[in-house]
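As structure tokens, one chain now follows by itself in the form predicted on its own.
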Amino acid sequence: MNAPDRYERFVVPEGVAKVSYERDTKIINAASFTIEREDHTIGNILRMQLHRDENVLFAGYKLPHPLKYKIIIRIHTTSQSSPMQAYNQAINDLDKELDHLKNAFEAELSRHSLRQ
């Protein structure tokens, strides 16, 4: 079987970068970012976070093989923000959304047991 072991689809092996930044020298406010060990369920969530930037244009993801665990986001911006920041943003709104879905999780579960 070619498949790789179970492990390298989660440990990011030593000496490479879990998060990588490439600008795109042919467009203006276009970057690729490449993000190690993760697939399509980071990948489609960052997009559709990036979607509600006002100042992204463009924003997609394509994992380059599947035996090859990483993917490659697209970010193309206008010029009142990078795609860097348009990055970083959507990677606080998202901490920020999973936090207030633990929350409320926790408290209806703490709710939930003290009924019973």
The other form holds:
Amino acid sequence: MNAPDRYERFVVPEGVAKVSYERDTKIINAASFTIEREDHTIGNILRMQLHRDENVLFAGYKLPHPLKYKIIIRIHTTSQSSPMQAYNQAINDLDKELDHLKNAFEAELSRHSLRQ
Amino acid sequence: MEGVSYQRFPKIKIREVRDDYMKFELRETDASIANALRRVMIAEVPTIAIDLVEIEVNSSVLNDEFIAHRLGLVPLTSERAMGMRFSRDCDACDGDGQCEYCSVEFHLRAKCINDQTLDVTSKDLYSSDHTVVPVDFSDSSSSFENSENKGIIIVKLRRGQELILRAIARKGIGKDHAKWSPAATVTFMYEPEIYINEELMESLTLEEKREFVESSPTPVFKLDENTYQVEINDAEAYTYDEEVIKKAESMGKPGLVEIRAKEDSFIFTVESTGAVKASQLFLNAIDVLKQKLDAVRLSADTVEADEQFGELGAHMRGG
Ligand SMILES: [Zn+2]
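The structure above corresponds to the form predicted on its own; please give the structure of the form predicted in complex with the partner chain next.
Time for the whole complex; same chain goes first.
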């Protein structure tokens, strides 16, 4: 009866930013990114990609509550980088990886159909 | 400012593809990518499914909402879905189904007029768009001589019963309702690497070897009946149950076999409902994941606001 609408899980409400950024007030080069209407799919790939960055000292994500449809990613970097730079880099690298994956799959698919 | 790239270059090897089934190997990436692709294939690749039903006549034994629910679950061919609009953000209509960009109309009209029970099936659904129709499960390669394909049964009618309705199909995703999921199952497993300690294995009697081979609930090992050597029968049959490890230990031979999961190699199995081909489902998942990544990029004003904050901070620290 009072269940939230199903689309609440993936439609960002009007006037709410998809991504918001908040610097840590105590630690330099540390920040949190709040991403609205995303879950483990995005949270985990970003976290693992950030771990590949040697300037990232800490990267983690959490889904604060199953009915709060947002994730929080926290990044702490060395002075050689910044949380924002590491975040952008991770997205770019994942995007390029998926481009590569798509090309590799399409090539393999045409090769496979020729084999048969 | 441009950082070093930490990009990976995954490899793919397809083992088997059919329209509704695909098995492939994904290598040189990590579990987060494999799992993201699996999750997207199940819950975020869009398809088209019946979402609104207007019932004109229903004198069948099933109530209106029961029939509406069954219609929703009928898989529809959804190659068009990636290019369609969601009704909720379609500006050509108010999502009432009168618009070709976000909806497809269906009609169903059936009446039983004799003593033979009439089966109303997905084949009785008439679509306004010939590219969006109920999935045809007739398998041309199957040897069944019964060529008459009946489709998915919706309701049965007896003499005098009638069903007339209009239905609107819309684009949606599995996250909203499972009827929109294009995936029947998507699974992946780590590729197992099995090492047999041959020296230790040779210290086993034939009976012990047999016992060892049979201790695995799945046929991972086999005993060569000529050489009496334990060999790997099918490494991928291993379910990480560790029964053979326990068996080796109970025989006083720890380290007889060593089984590791290769952390960067995955074996995927994709089964489609028929809404999109299994191979297309994977490609669509990549596109959807790319769109999701694009949506979480920082906006220009966030970056700008932070730069000002940074300057201010530096100024304050300096002065
Ligand atoms: Zn529309």
